[in-house]
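Single chain ahead, written as structure tokens, the form predicted on its own.
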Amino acid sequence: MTVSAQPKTSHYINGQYVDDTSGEEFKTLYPATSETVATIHAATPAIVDQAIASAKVAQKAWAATPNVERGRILIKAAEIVRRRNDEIARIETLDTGKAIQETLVVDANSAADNLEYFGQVAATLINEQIPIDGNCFAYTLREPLGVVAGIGAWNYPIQVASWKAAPSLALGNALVFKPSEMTPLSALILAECLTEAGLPDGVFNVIQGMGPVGAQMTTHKDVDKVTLTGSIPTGAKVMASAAESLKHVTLELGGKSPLIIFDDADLDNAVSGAILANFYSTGQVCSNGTRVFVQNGIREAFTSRLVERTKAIKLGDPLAPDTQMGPMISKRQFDIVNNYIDKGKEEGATLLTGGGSPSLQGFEQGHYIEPTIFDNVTDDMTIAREEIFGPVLSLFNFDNEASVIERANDTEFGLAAGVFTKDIAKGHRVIAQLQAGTTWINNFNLTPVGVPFGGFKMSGIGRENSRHALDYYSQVKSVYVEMGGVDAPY
């Protein structure tokens, strides 16, 4: 079986594939195996700056284009994606090794989603007419901001490409965008796509690299806009950069999300979500509901369940599509989870299931970590206080409602949360007190574009999706019209 996915060249500028081999040379790993899929060159500084150039000469015409053409084109380029999805999903796979079984429903139909879904907006955008008196009136006009960088994580790499292409391209904006370095592909396949369904060249460009990339985009003088999904520490270091020139940021960060099952809660669907908000992705995900708190009359039957049906998650080939469960992204995120599993053990918390690391069959040199579950945990211990990112579960029980508001608010972090239970009145009264920006009610880890995703606290700025995305993509200009005289005093 070959895992290759060579792409023409590295980069993709002003509607072509371009490439500078003098950049710094990675390779992306088949997570399963540790082939190389793919040898990539960095953007030397002078490809950050054809990149960003090409953006900022073809914004102009961009944004002069109707809104219902941009609509146009963004919808046709979600058709083109949703006929390439068995090719995209592949190459998400051997990228991120995450199950075919899920790239194929999630990655390219989300991006297709949000493409048709913003192409569609695009055609409503309106302006505000705001009556005065007999002799003026105002009005607004929604702008765009200009050149947006857009920086993205690996473990939803094209859906997260497209959650910020498609609301900025359909407000008029140009967009350059840097994939992260351990899943470069597809994103130059979201490229090929628009430009097909006849975006305008250098409207949408794609540059590779490291953090030395991403921070010559982040403090350059001809981008308006930065838009990063990634961890806190990267966040934070990419706010201070365009704070120097007061560039715009939207940023998507960690979690450390806690779901609430309450007693009377359907035992079946509760586990079901226990098990979307942990092992999905191989855990990879930055709303996962890490920290499961439990009450005490549900506690036994959840945990028996849970464990069982825990058990039964098949690791393998995530290219086979009975595989439900594939390795980590790398080495290094195989090392810090288990190095996370290994102070939970050291802290005391109760190893239930899970925690090896197996050596599958032709699968050796994959990055595997079995499912894992730990029980007894406080709430000071480490395993429920950081970011973990990979497929461990920590449970908690508790007596009262109030008690766990407290404690599942108790955290830096601020992504998402849920409550299962079926007292409807209840789910909404917690959910009103949780300290979260994406929220659920008996499910888990549902994103649909037109519902707004993003965080509190530590866990970002602004919102990706829904029609509150076109804030942070735009500007507001306030016109205020006089038809009467003008008095002075003076």
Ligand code: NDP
Contents of the next structure:
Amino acid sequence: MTVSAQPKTSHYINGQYVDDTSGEEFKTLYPATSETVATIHAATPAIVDQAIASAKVAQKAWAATPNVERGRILIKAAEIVRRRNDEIARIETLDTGKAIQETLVVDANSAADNLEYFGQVAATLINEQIPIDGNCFAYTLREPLGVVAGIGAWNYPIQVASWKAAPSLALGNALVFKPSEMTPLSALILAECLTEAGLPDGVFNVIQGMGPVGAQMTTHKDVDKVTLTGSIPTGAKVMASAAESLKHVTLELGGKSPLIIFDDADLDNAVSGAILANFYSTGQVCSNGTRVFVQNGIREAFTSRLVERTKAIKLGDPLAPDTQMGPMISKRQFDIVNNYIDKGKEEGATLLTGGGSPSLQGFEQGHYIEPTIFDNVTDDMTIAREEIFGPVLSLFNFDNEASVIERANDTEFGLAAGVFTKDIAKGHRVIAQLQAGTTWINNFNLTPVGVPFGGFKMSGIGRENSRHALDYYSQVKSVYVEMGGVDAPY
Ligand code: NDP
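Let's compare: the form predicted on its own is above, so bring in the form predicted together with the named molecule.
Expanding to the full complex; the earlier chain stays at the top.
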């Protein structure tokens, strides 16, 4: 079976597929077999300039388009994305290696939800009127920022592109998006869907390339805002270069999130929560609850049930409908995760299951790692402190509520956190003390579009999803209106 998904050309600018074959060539590989899915050219500086120039020209008319009309186009694009769901799922599976049973229900769906939500929000945008006194009042205008540069990570390619596109476009900005070089394809499909829905040419553009292309976007004089999903080191670089011209910045970065299981938790739900928090997308999820703190009374039952269910996870051909877990995205990520597994063993954690690579006939060149659970992990171990970004779950023991909260917060990250307990007061009390931007009580890793998503501490700046995202893709103008005389002291 062919795994080729070669797009017409590498970039999508001003409503058209374009290329500059003098740009550095790179290949996107199917992580299950290392076969070539597509050959792409990185954007040359001329392509970057061309994309940003088209966005700049198109943005003005787009901002002047009535909100309801902007919203209607986004809602239409959502319908087209849903119609192309199976095609998008296959492309995401080929690019990322994630199991098709995930990509069929999550990736395009999340993108469509976002386009639909912000399309609806566009139609409901209102400004404030602020009474002052007697003969004057003020009002506010929410205005777009202008040209937004979006830069994406590789784990949820079309979702990341849409989470940036939908609020930007709803508010009248234009976007130039650079996907990760490992997953260049689905953003091009999103561009096609937006064009088909009636989005004017130039409002959404896709350019390809590695870090240097992203870096050029973050310093470009005609870019007003940079929004990145990626790692903390890249986030710091992006923020530093955007600071030279004081561009607005949204950063969705990494995590090392705690999941706290109290003795009184529903056992099966808590085990399901821990699995969702660690093994979905082969563990390549920024908000994963990789530090699982288990209270001593439930520890034995929880651990044996968790190990039993983890051992039953089916690894295999990502395109087969019954495969539950695919390979790591790349050899590089495979090596990073294996190094952490080695460190866990060396530093004295107890390997309960996994830790190796399965032998799967026909997939010998795939970057597979078994879902892995370490027990007796202590807070100072490397696997307890650093983001692994792979299917590696660490179990910690605890007795006491106050101390587990302190340990959960003892990290530079603050993206997510979760608590399992049947005591609702305890659930709220503990969540209130956890330093994280996105939290769950009795579930994990669900991110409906109406709920804000983002990090505290070094996990990020700004919020995606929900009406809170509007604040990060617009600026507020206040207008003071005098209807009486002007009383000057001189
Ligand atoms: P990276 O930080 O390596 O890359 C993110 C993007 O930034 C890529 O498109 C990359 O290009 C680009 N880039 C790299 N260097 C620069 C630069 N100097 N200036 C501008 N852009 C640059 O992250 P990964 O792709 O490896 O993704 C994994 C990370 O993303 C993890 O830390 C994960 O936690 C985080 N993440 C966060 C999420 C969130 O919402 N909080 C969601 C998903 C992932 P290229 O790779 O093509 O070279």
